[in-house]
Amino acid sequence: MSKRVLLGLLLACGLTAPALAQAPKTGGAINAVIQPEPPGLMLAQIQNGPTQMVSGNIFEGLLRYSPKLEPQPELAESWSVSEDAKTYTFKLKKGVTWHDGKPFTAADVLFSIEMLKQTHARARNNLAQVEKVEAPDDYTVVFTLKQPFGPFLGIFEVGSMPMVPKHLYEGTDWKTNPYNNAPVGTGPFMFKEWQKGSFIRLVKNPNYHEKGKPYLDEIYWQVIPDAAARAVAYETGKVDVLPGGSVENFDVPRLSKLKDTCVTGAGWEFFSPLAWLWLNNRQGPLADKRVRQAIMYAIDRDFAKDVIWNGLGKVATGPSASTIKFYTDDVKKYPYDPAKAKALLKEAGYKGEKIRLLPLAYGETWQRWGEAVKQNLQDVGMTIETIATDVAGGNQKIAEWDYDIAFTYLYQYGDPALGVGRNYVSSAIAKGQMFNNVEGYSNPEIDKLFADGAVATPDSKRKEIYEKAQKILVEDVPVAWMLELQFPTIMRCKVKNLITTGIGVNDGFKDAWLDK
């Protein structure tokens, strides 16, 4: 679905400026699909997509981000930066309470930061440039950096740095704390109940710190394991919102044409999801760069985009999505060229050794993609064995490096220092962890470029550094980049103002209302 088609659907559904200017109405419930069912809701400990989609409406960060990734107030009402760009002072909003009525203060911020350093890999990386964090009073937090860090103001959204109630977690075993199963945040909605395999229910926070919000009384997150059944649930009126990725891509055009249905591709700007194949660089044929390059030439990515993803994507050129800072397409190109792939395999001395392929167990689209990639690789003479597993099993295999090729998609968080470097620097090789450098690629020059790029000034210098890093990585092919993904959200046109930020549904329900 092209941007033009999405825009046409938006206009047809009335999502224009006058519609957004309507006075919000209060009350009512929204039923939204959550897929797959999250493993838990404690956002400081679990960072997968379904957890954030639900818990981003329970917890909050210091800041929110506009679709243009501009920082906006949340739990921090204002902030300032010193002239040397090393001191960031946040003024916290007064009168904010946790869902149990206790006040939110700077002590919670300090506690959350210390907790996240131990439980949240991305937060730990984002905070690496922080020398100290202080609270001169209950409503002021001061971050002092070791050196200037350009993307620092981009690390405070709810999924990257959720605030945790100190009074409920201090002195406890964080992993077994009972509030992990009944989370307490400061957000617009409060956790009410979870019937496993059926639904998660959130209810309005009557003491929310933004007067008049939220407008809705409750949200039901419906758990429907089968993709066809999720589509039927929307068609029959059981659910009102299908967040991006809820239904198979081939169903998107059909569902989009239903009466009183609105569609938008907005709400993914902060994430910029990029799909690729992990390639285990450590041993066997894939340790040879020529074999990895052959894989890039062997795979028909245009077919994947046009047929498997129904046009909902863009062929990736390298480690950065085209929507984030400092992207360049001035890199080595890998068009679909089976003959070139065969020549590289021959040059590398590949003799038909078995290579294990681990698809992503996220539904039929990903299954079809796995089959297509397997066929592409077999067509150039590679011996491919598909390893079937569920999501948890696949995550475990990848984290333990027990794979040869594996599907994934990751978020990029608007800046290469926040969401790109973590997959390629040597310091991010850590067995047992997901979403870091699980491919085992190690290049001292890349390590230095990402280290320098994170702290360089001005932005023109950062651009120069990251463009050089992209060129090196695309030559080395530590992973096989596939597509920049698009995940349109489908909803009843009576659902208004759901997507207002760069993370969309993940923190959008406080602004949403029903035009009943």
Second form
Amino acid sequence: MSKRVLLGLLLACGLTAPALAQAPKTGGAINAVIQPEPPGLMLAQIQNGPTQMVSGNIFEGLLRYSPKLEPQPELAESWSVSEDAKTYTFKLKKGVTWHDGKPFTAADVLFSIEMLKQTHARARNNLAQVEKVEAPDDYTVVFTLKQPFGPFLGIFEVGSMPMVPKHLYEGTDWKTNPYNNAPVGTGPFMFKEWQKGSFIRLVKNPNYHEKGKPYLDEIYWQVIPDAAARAVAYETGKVDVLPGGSVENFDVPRLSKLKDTCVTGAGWEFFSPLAWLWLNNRQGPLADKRVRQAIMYAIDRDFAKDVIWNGLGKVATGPSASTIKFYTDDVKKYPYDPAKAKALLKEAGYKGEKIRLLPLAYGETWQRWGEAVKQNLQDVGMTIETIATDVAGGNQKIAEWDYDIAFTYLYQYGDPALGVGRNYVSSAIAKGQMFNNVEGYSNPEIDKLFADGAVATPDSKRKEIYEKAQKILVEDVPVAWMLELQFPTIMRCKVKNLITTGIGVNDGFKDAWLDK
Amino acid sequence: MKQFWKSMLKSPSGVIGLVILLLAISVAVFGPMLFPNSPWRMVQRPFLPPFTLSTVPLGTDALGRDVFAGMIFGARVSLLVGLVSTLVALIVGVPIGAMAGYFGGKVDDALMRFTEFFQTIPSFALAIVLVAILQPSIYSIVASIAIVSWPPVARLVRGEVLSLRTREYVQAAVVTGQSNSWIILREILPNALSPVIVLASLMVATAILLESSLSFLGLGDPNLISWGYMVGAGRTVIRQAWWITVFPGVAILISVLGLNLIGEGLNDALNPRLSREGR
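Target state, the form predicted together with the partner chain; input state, the form predicted alone:
Following is the full complex, with the preceding chain placed first.
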């Protein structure tokens, strides 16, 4: 029901929005909700969702992507690919300055890449095929690849490869650099202040390299820890934008019906968030494939979609979201089947050993989901203990492999080589870091398939490889895939052009303006 | 003893309080036997209003869990936390107060400064910090409630002991060469007990409220259902489904009220200055 209402609203907003015909107006401030409060804003070192959402305004990447995921210029104004698909040449935009006034040059790009290789698990993976990066002059960067890499042009978005200022970071300890707390980027908005627990304030960058932009004077990211209070804050006019996931799902239909409210599901094309349970493959009962399969059968994912997510989203079939390249649903199916789960547990010799479950501390929806999954698993005879934790504590436990089952959702970045492989190949096992292969799954065949898939040409060959990989993974259940999430953005209709790319709210508010 | 019950049953508030407490205790003890299903089990469609289905008389919550079952299992946790943490607080507070009052001097100074150290910190804030540091679990919750609630006990006992210390029968005991521990345990404490009992009944009520507040803030034991947790989990949907928060809220209200009434009844019954006869 609610989904239909929502779709109707989406259509209505789309039809009644002649925004393109209007000339943008300048000035004004936007109050948006940020949930939860990010652990930090240094995008090159922290890649939590809320960090990306705020810091996408401060930092920039070389490229951004349209809703159809075609590359568009940002810090690079043009690019070319050599005949053999192994050399990519980027021409940087001239006249770009950091927020402190220093010019942005190719040296910053080279430095950023060096830093990201150490601090950004996904960037390291993305750059694995790069043999060398050179800067023939201040405004040209040349990437030479070891072999052709199909998704290469898809790795330059701000969250994947944010540009960091060399002059502020070179020769310092990156983790303790004072600029981590007051980040300096090239983006349309500059960091102004952060009152912990209250708000993060960004102000217009007057020297932004796209003339006339940004239109807004300020952005306040309001930290409101309670979901009901966030909904009320929107209703009372304290905030104008509720980014996807910031209110409880059951509030979405109600808020969507408010006066002057527009809702859009756009802006998540690049990310395609997929929720799953990390299963620690290393130890205890979960080391047994049959126990992991039993978990898939035991969990009622349709219930989760219909009840907890209010009908939004889609039950996941495997490691790839259905929105990204080379997806196949021709894989083993795991319908809700407690009897089968019990049989598998018995076969595996599970004797009620205690299994720790770590919910995601992202609010009520995730808490409830944790409770529902716990109940599902207890119903088939598993002994589950929920561990209460905050976001940072949970991240740390997962990164240190100190968990049995843990909730997460991760982005897929349009291509299995970018957003899928990192969670399953054994080269991405690195203790102390999040969002890689923290489950400790190791299968040489999968390693080879993902290695081959990334470099194979043409696409039909890649498709064949990735479909095979999906089949193997779904059989092995290294993690328990739950749902493809859908996060509608709710905002006042006077906020225009908030979402213009496939990266959505995370791409910064440079095009956004207020129709006063 | 007979005298005590007689006067206790004479005070209407005491009787009401006792009835409520007995009811709550029997629900906590026997309820889960009547409802063997886990309160976490999703039994019906979510947001089912109360009084529509006899199987789930008080409706269901956001996940379709039985609110009535939650209240029954929640009684167990809430009462247990209230009683155990009060007991722990008494075990800590009574000896400290007794020693401070009996020995006086430097011992008194040291123990009272130590007590004041805890009293100066707002108790709920301290409880939150302790639970957050120790990770929320039933043990950390009981421990932190006990830690924030023993200082008033110590101070009360100290005051009582201070005044009893100078009584003649105590001095007689000292003269006959009784050991200090004998005097404290056999001569002084039994006579200092009545205000402590009154205080303890109120402490149980406070502890239930503290536990509910902690659970409300999401610092409850995630593996146990309690009234405070139900209120906390339901408050985000209070506009769609009032019953998820209202019923456990009423349960908290009634049991805390009951304990307060008992405290009042006890006070009347145990206070020697209130005349019991000939009224």
